[in-house]
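Below sits a lone chain in structure tokens, taken as the form predicted on its own.
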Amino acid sequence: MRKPVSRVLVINDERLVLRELIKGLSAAARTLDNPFGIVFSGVTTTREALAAIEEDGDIQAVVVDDKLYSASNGNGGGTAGKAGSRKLQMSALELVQRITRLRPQIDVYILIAQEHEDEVVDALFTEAVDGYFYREERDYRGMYRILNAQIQEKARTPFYDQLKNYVLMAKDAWHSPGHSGGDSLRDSPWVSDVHEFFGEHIFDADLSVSVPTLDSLMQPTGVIEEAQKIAAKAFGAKRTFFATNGTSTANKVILQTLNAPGEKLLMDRNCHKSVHHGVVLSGAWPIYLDSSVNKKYGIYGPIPKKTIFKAIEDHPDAEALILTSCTYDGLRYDLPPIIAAAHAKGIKVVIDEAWYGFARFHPAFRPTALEAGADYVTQSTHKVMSAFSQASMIHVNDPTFSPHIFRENFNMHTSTSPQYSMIASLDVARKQMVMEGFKLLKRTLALSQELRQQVNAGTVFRALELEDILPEELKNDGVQLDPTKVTLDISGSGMTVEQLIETLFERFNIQIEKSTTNTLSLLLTIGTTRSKVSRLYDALVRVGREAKTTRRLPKLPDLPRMSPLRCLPRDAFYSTGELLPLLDESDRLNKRVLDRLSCDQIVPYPPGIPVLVPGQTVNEEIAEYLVGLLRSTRRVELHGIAYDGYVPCLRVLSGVEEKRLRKR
């Protein structure tokens, strides 16, 4: 197993002093326990320090002199020189602020003179400083022990460690689950291959709440609580909660916490379907905001700023605003002004950051939603970090947060038998991002740029940039593109998207993320390697050589605009309703469905945006759109359509139900 390297950068403008510090600390590292491979290096200027921090992902801590001077001729520091020949480069605290903006995960210590203790220490408490050392003491072994302990604290995984320790105790299991540590499978003539395939520890670690030392996800007071606190610090939250039912459940928990039945919620129509489900569960009254759309590529983007600002002004009584940033295609909002406008009206802001949870760990992706002021953020740790599928986090910075109300809603959705390996993977994913996230994301960014350049220079495909994807109405909204999401225009290949996906899968063993009628979406992650990029590029080149004459690809019809909502979605969904066929006996649109209220959420994939939500009016434009999709030669999934035998139907409110709900 590869051993880690943890570099500590010492910043002191006097070369002789710096040399002595490096020598003393390095000697301590050689003679004392050094499990994290701590090594020391030094620089004399703030410019060198910031450059090293940007470049070297192995830097885990910095030790900064509280006064950094430089010679007036710019040749570096030293003790010699006439009065006035040295000028202050930058105060240590100013440097700390810049380091924190770049990489908040780095531990920062300051060297101070003992006589200035009170003044400097008071200032330290206002900044992200982890501690200080007295310059004159030269206690290198003591300094090393503190630095080592701090790195060890960051690298701790309290839940994972406890789970591993318990498994290795090899206790006899007289509790659930039924496989009893894998014993039910190990010697079975029918399923022993499952035990062999997954390995014994996957079953050993699959435990239950019968093991008190592993804490309770529903009311954590031990190692889960400890792991969540460490995660909150890493991601910049006041509170963090681990979720084992994915971000879908995390969104529902938050909406139920913030909205009582009938209270307003401002929401992106293009939100993940879990948000629409959360509307039904909470009884919220949604104010749907139409997304922007790039019609050329069938890509739906953020809501225009002017639409959001108008909604905030028109509905100051809304309890919350929920947005998705970044989108599936990598478009992210300029969040600070939006959040400020919402907060000015007392509206809470929830950001679904499912596809952007890694952003805290590299300055190219910041500010994160939490840094922009969001009250609640949900993240799919499994999508873009190293957690198991379904493992997600909820981050809270709401100043009026009610732990009791939140916990009641959280426990309503959380299993009493959570998957402990999933919880452990959240603990481990956090550790990895804190210790090496910057380095891994730096590599991912480089590979993304390399892939884009290769595709555009050497294939018939084209990697789209922000200006290609951005809908026209967002041109001045400060929207940015997450470069780890690469969208390829496939028009030049002469293939349909289905043919291309099948070719990449069958011939080149490549599975892509998603598609529209004329694009493929590729997701680069911290697990992407140069060899994977090379194999993908090679496949695209080979496919391109076989390209047929460019042809016009089929295009899905434009998504119809939202029709009026005439009752609470919750009330419509929980009504019995009646089934009405979409088509009449002549195979034409059944006019009986018009002006009726849908009981269900109807979602075509792609693009995955609800055409109808419970309580919404079925107008002719929407009905014709659905009929068109049913007749399309291109395979489109229509979630929410009910079938009476082979007849596609809509579940709509009956006349009696509609009158009752209108009266209510």
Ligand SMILES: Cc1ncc(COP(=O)(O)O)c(C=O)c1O
Second form
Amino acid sequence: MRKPVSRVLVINDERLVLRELIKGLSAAARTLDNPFGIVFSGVTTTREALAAIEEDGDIQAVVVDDKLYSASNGNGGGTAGKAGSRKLQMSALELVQRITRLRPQIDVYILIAQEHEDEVVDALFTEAVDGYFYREERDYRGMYRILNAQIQEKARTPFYDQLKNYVLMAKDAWHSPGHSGGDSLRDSPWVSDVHEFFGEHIFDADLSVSVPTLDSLMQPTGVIEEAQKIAAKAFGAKRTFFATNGTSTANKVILQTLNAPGEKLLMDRNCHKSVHHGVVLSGAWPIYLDSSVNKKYGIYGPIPKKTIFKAIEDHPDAEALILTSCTYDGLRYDLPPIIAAAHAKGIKVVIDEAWYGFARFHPAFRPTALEAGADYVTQSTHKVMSAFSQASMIHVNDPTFSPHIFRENFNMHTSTSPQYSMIASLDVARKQMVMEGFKLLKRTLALSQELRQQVNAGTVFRALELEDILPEELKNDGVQLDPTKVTLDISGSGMTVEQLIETLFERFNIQIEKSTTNTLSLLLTIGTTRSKVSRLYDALVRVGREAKTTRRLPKLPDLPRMSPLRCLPRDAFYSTGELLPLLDESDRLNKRVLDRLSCDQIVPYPPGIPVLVPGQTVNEEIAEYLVGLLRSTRRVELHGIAYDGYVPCLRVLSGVEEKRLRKR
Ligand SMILES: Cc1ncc(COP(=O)(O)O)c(C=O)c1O
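Can I get the form predicted together with the named molecule as well, since the one above is the form predicted on its own?
Full complex below, order starting with the chain above.
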């Protein structure tokens, strides 16, 4: 394994002092234990310091003098003259705030003079300062030890280490899982190839709750608890919980925690289906807010701000508001005013950051939802960072958080046999983002820009920018685009999206993330490399050379508007219902479905937005829309349609059930 470099930036305006500091600290690094490759470099001005912090992803800590002067002739830095001829560059307080705004992961130490001690410490008390050193002491070895210890602390992976150590201890397993560390497979003439393919550690690290030193995900008091605490600090949360069944489960846990049956929930109708499932499970009364849509490209965007503000005004009794930010296509809300408006009415805010968990680690993506004031945030760590699939995190900053209720709901959804490698991958993903997230995201951003420019300059495709994607009604909503999600307009290629996906896969070995009828979406992550970008560009150029005439973009049919919800989704879903065919004998809309209440959620995919939720009235507009999709030659999945043999049906409440629910 390559040894890392951990740079400590020393900021001092007096060159001689700076030189002595660096010399003393470097000598300590040479002679003392230095597992993370600590090196020291120095600058004399705050401007240089901030530039270095923006530029150099290896900086892990700064040591800054409590007062930084520059010569009053404006040359900046250099040897300080008499106090009278010097100008304060920036207070330590301001510098610390600016560093934290750029990179909250950096450790900040202040060098103070003993005579100013109280003043400085008081001023910096609430800031993210990690410690103080007395300038006069010149205890470089002591300083180095502290800096080294702090970097080691951030780089710790308590759960992963424990798991690895346990595996290396090679204990005899008299417990589940049944493969017993892979022993059931290793010598089998039938399945030993599986052992070879996955590798021994997939199996011997697959342990169970029977190993107490690995802690319990359902009642963590040891290494899982520790790993979660370090993650909370890294992501800026009061509490963090590791979830091993994805954000799908994380969303359900939170909705069940916040909403008792009948309580209102303000939600994007276009929320992920796990949120809709959470509504059924919790018994919440959903108030659906319609997302905006860019019809040209078939991209659904955030909900207009004014719709959200109006919903908050109209439903001040709502328990919670849940939004997705950023969306699958990279559109992110201007969250602070939305969260402030919800909080003003006592409404909790939950943000689904399934696609945006990395945001804390580069200023281009911030503020994160937590930084904007959200109470609960769910993140699919696995989608955009280095965790195994299904590994997610729930972050909590709710000031009235109820740990007991949350725990009960969390445990209700958690397997009693969680995958320990998944937990380890969360621990490791957090470490990576803290130690090198900034550097990796900087590279990802550069690659995204490069790819966008190359595609636009050299191919028939077009990488869409915010102005292209943003639906008209959001123009003044402060929505931003996460540039690592690249949407390509494919109309210039003359191909259908299906043909293009197949060509990229079969001929160029490229698998893309998702598509609409007119676009392809590519996801750049911290794992994207320059050679992958080159291969993609090359493929797009070649496909473009074979392009036929430009194709007219097929227009997305309008989604039907929401019809009234006449009972709790939960009540409708748990009713037996009856199956009614959507089409009659002459293959026309079966009028018997009209004005009935759906028991299921009906979701055409794409675009993946429910046109019916349990409890909602089936009106003509919705029914005709579904019939149109059933007849369409386009490939559309219709989730929630029940089949009676080959006959597509809707499960609707029976008359008796409706009457019973109405009475309730
Ligand atoms: C917005 C959103 N939320 C939640 C999820 C579910 O996440 P997971 O796959 O981690 O269960 C997804 C998955 O695609 C999603 O797009």
